[in-house]
Amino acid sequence: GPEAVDGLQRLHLSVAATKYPRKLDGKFVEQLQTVLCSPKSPEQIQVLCAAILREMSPCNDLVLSCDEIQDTKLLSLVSSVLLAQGSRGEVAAVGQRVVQGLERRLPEGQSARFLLPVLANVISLSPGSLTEEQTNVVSKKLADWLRYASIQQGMAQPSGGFFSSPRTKQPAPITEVDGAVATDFFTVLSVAQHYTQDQWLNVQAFSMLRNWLLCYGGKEQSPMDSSEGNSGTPLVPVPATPGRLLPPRERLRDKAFAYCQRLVEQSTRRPLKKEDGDLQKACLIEAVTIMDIICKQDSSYVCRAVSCLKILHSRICGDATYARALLPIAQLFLNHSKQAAVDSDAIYKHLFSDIPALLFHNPSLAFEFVQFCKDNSQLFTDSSSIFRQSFPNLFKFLAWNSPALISEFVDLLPFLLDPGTATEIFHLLLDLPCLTAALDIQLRAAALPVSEKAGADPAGKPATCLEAFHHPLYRSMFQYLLRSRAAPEDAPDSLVPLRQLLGSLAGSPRVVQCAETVPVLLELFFRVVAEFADGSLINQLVVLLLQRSDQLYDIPAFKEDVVLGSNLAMLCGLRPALVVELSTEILEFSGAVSNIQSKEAIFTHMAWAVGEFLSVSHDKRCTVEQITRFFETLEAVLFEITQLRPQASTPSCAPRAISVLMATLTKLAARSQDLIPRVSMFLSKMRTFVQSPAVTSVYCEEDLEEILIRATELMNLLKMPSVAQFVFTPPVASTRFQKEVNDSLPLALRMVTQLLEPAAGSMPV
């Protein structure tokens, strides 16, 4: 009664929702099984008993068996409990019993529609549990259900009331989604007020068709078909004739392909209901995916599929509501266009040019699109340049939907990088938060009335970001940032005005989230580029690092997280000769005192690189004149930041920068020993610097002590020029000892200091 139903519902909720170990009394479990299998039990009670037993799985007290059950509804319920046990033996037994139920003629009132969901679970849990004979049985059934379902509507069940008529009306024909009477076989897109049992089986068969083909569609029973996979396979399908019956799997492919073609034809009809339109699109995606699987398993279908889908693509490519359907179409062409000898670049170009630009804000499409690119990245890079050239569009998905897509882009980025795209992608990564803000403005501008779009004064300065979007002063910068393809030749001189304009959006949660993904991708960028970069590309990247280190979107946390200095050092290590080749740019950068304040991190690494690699051992083109020029430039900078005037401003550079500059000057002097007196004199004056009240008020005692210790160590080392030259200028082909000395330079400095000054605490004066 109702009390039993209510009690079982409460029990099911308790068992399903608890986080603690679930355990029921053994006798009660036995009663649940008895009630489940009793033919006298109401259906609702049986469903609840099965649900509770599934939640208790795996259960040691279970004694259920599906061997003797004839009722298909009960077999479905019992099978669901057995499958929940997770035993491979139980899965195989259930699969065998379900196939037996499908194979035999069912008694009156029984339906196979209750068994297909169980079979779908069996093949998802253990595809290998079905034998060859069993898969042939199911393939035959699926082919018949797909092709030969009734084309007449089902009859309504009589209500049994007083006024119900004993007469039965003639069944009406099924209709299409646009209301027209169907003239072809029944599919999932056919419409009826009531459906027959075989029509329900048709729908269920289509719903499990993809998984069935993936699991069993590629195995042919007949040995005579084994030669179909060779390169000489005809591209024209061989139809079945009265004297030649196709093997079960081949016959299923034939019926399934015809079914998918019928769905493609039905997708051209204009539905009367919005729900039918959504169903059309979903079925179209599934149909194209199944056609691709069939073409992989039998290449004789390729030409028909390509011809059909070319027409379909030309019809739906202009309709944004069909955007998701374009992905499986592109997948099929990517897999088979070479075999069919067709040019599919137009399909890829439309996919990568239009869809991301229009629908970057659709989160589900963004995930599917990026996943599609990730799955096919190797195929694209091997067959088409469109993929790499479209990276600005792909990054719109990340800019708008980060951090949800960061893991996908970590896998995708290496395939987008090559010598032709590296520098442009570097700029784009640094401007990614700015791109997010620009996309926000683009969406808001598109929603404005036409009158407001044209209302801004071209001669005046725009007051808001929305006005600037259509303003001539900013239009070219917006267009470049929102471009759909790689265009290095169209880059404006600077995007600084645009970054400043979009600064009002720096606090937007979407922009902040995007900024958090950039450091991860930058680290990956340099790691990948290091594998293929030549000298020219490395030089370009070093110049860009020097230029862009202070040209970042104005988010304080973003500026702190974007670490460029260590990447600069890595590039210099890959190509030490760049210090000589880019001497003009490096001298200009290093000679500006303002850079040590605004770009302290990258300035320090650049100064370190000069001291490390400006040597004839790294580049034969290095001359004494170049060493002297670098020395004088860095000496002037160090003098500027350490000099003490009566009205001098408080120093604002980091202690690390001072230490690195001292070390670099010492290294250069060791290679051009005429400079040793100059740097020794400079180092000897560091005590006066660190004892100045203006300095002690800014730096902590530990920092000042570290500066003094380093100055002492360097000055002592210069007292032995030959040792200094050995320590600071190791040969490129270093011995193990020399390498270890160079890697532990502070230790070497301390050893020399101890040799020269055994008395502790000796400082320069």
Given for the second form:
Amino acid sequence: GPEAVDGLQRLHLSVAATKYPRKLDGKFVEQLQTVLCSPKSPEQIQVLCAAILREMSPCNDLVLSCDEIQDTKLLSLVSSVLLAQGSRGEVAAVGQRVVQGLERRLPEGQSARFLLPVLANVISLSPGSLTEEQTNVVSKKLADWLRYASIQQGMAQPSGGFFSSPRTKQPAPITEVDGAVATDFFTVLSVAQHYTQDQWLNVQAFSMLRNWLLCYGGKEQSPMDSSEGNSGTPLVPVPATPGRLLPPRERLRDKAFAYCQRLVEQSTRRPLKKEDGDLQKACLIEAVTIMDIICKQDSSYVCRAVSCLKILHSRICGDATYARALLPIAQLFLNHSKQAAVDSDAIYKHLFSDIPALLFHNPSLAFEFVQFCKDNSQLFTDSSSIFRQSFPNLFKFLAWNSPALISEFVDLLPFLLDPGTATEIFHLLLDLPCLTAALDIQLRAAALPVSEKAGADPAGKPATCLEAFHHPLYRSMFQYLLRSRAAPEDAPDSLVPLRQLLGSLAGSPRVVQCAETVPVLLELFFRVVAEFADGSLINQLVVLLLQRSDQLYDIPAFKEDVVLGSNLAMLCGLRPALVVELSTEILEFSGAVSNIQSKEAIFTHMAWAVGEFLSVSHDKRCTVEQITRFFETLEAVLFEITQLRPQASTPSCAPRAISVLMATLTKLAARSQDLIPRVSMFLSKMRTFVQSPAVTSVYCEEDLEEILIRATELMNLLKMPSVAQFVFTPPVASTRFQKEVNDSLPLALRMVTQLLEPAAGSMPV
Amino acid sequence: MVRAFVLLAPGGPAPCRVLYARTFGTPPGAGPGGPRQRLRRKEQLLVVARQVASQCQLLQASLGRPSSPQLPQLPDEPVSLQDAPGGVFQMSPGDPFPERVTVVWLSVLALAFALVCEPQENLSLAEITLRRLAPRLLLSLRLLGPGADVLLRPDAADGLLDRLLPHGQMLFLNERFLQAMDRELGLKVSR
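Okay, that is the form predicted alone; can I get the form predicted in complex with the partner chain now?
Okay, now the whole complex, with that chain kicking things off.
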């Protein structure tokens, strides 16, 4: 009764509510199983018992077996418990029982409809569960159900009323989704008021068809082979002669292909019920995917498939609602068009040039499109191909759907990067949030009524971003940002005005979410580029880095998170000679005192790199004049920021910048020893600096102490110039040991200091 | 095939809660047996739920909507799925399932529904399936009314899943088939 139901529901809750094991008495578990299988139990009770047993899985006390069960619904329910145990034996046993049920004639009133999903689950969990013979039996049945379901509507269940006369009614024919009377065999897109059992089986059969073919559709041997999609021509090709049936596998392939062709035709009809439209598209995708699998398993189908799909493509390529179906079509062509000697470039071009620009805002399409790219990553290795050249379009998906797609792009980015695309992608990554904002405006502009699209007065300045979209001042910048193809030569001189204009959108959640993905991608970018970049590309990137460091979209935290400084240092480490080659740019950057405040991380890393790499041992072209020039430039900056009485105009900066500048000057002096007296004098003044009252109010005590300690160490080192030279100009670290020596520089400094100023009672070991 | 179905409350400020979860079979040989297998299953589903909750909140934010929408006044008011936010994302092998999975999710008011699919599954069909499951679950479990206790009605949820997603098998049901199924289940779904 209802109490039993209530009790079982509460029991289920208490078992399910915790992830830790709850022990149920063994006898009780046995009772649950008995009740489950008893024909007298009401359905609700059975369902609850099954739910509890499943919740407890894996279950040691399980004595359930499906052998004796005749009722197919119950069999399905019991199977759900057995399949939850995680035991290969159980799965196989269920598989055997189900095939047995399908083979034989079922008792009256029972339907095979409930068995097919069980079978689908069995082969998904453990593909090897069925024997060859059994798969043949099932293949044969599937083929029959797919092809020969009744083409007349089912009858309503007899209502049993006094005046009902069901027998006088003629069964009506099935119709298509657009209302036309069907002239061909029944499919999932066939419409009826009531359905017959074999029509239900038709639906079930198609629903599991793809997995079945993947598992058992290929060459006859182990099912795992066909799931890898090798094109299996049958071992013994058997042509279909009249009066002679194909072997089950080939026959199923034949019926399946015909079914898919029919679905392709049915899927472009205009449905009477709007919701059927969604199903049509899902069917279309499934049909094309199955055709692809069939072509892989038997290449004799390729020609038919290709010609069918070319026609389909031309019908749907202009309809945005069918866009998702373009992907499996393109996939089939990628897999087989060589064989069919068909030129499919137009299909790829449309897919990559037009679709992302139109439909970047559709999250499902975006996901599937990026998956397609990942699945076919070998396409991107050819740098001239349409695929590779379309990367600006691909990034639109990420710009709009950042949280969902960032991990996919982390996988995809390496395939897009090569010497030809690196600098353009670098700019693109830094401008990704800008792209988000621009896409937003593009969408809003497209939604405007035509009258408003005329745009504002071209002579004046646009008042809003939306007005700016068509305004001559900004139009070409927008077009560049929203381009579909790689265009390194077309870059406008500067996107700065556009970035400023888009500043009003910098707080929008979508833009912020996009900005959060950029640091990850930049790190990856540099890691990948470091592997293939040659000298000229590295130099280019360093210059761009310095330039872009203050041309970033003005989103709070974006500028800090985008860690350009450490990557700058990494690039210098890769190619130390660039410090000499790009000395003009670096001097200009390092000499601007304002940079130490506004771009502190980059400045600090640049200063460090100068100290590390500006030496003859890294580049023979390094001259004394150059060292002196860098020295003077950095000395001027350090002087500016360590004034005893800082003025309002003096930039403030982190103590670390001061330390790094001091160290760099010392290193340079060690290499050009005329400079030593200047540095030593400077360093000796640091004591006064850190004790000056104006300064102590700006920096904290620990930081000032750190600066003083560092200054002292450096000074002491300079008292032994030859040691300093050795410490600061080690041989270029070509071995790991040498690298470790470099990394232990602070330690070396401390040791030397201790040698020179032994603290009372402490002796270096 | 669908590996699992999860019904969760994404929370907002509150942590997300799994209200109902159903796996469709356990792959044999994958991992520990016994109680650890069950523990692992529960934890995997919780990881999925958390990820769905996070994606849901991020999407709501980007659409400019409040993260914890109000429930409608009348429990029987038909819920429109037109603008229901949803999405799809992938979870890498090992995190948390041994193989890669794709998660399709849909958010309706303060709840979210998710299907954990095998890779290469038909995602269009998965979305259709979710859009059919959601209103029927809301109806059967009376999830919108006061005192709704989905936790105490697993049989209702199971009954629906056994028809619309039997053993994790998604079905290509056109509207008429769906109506026939609703008749079998005794459901009156507003259309």
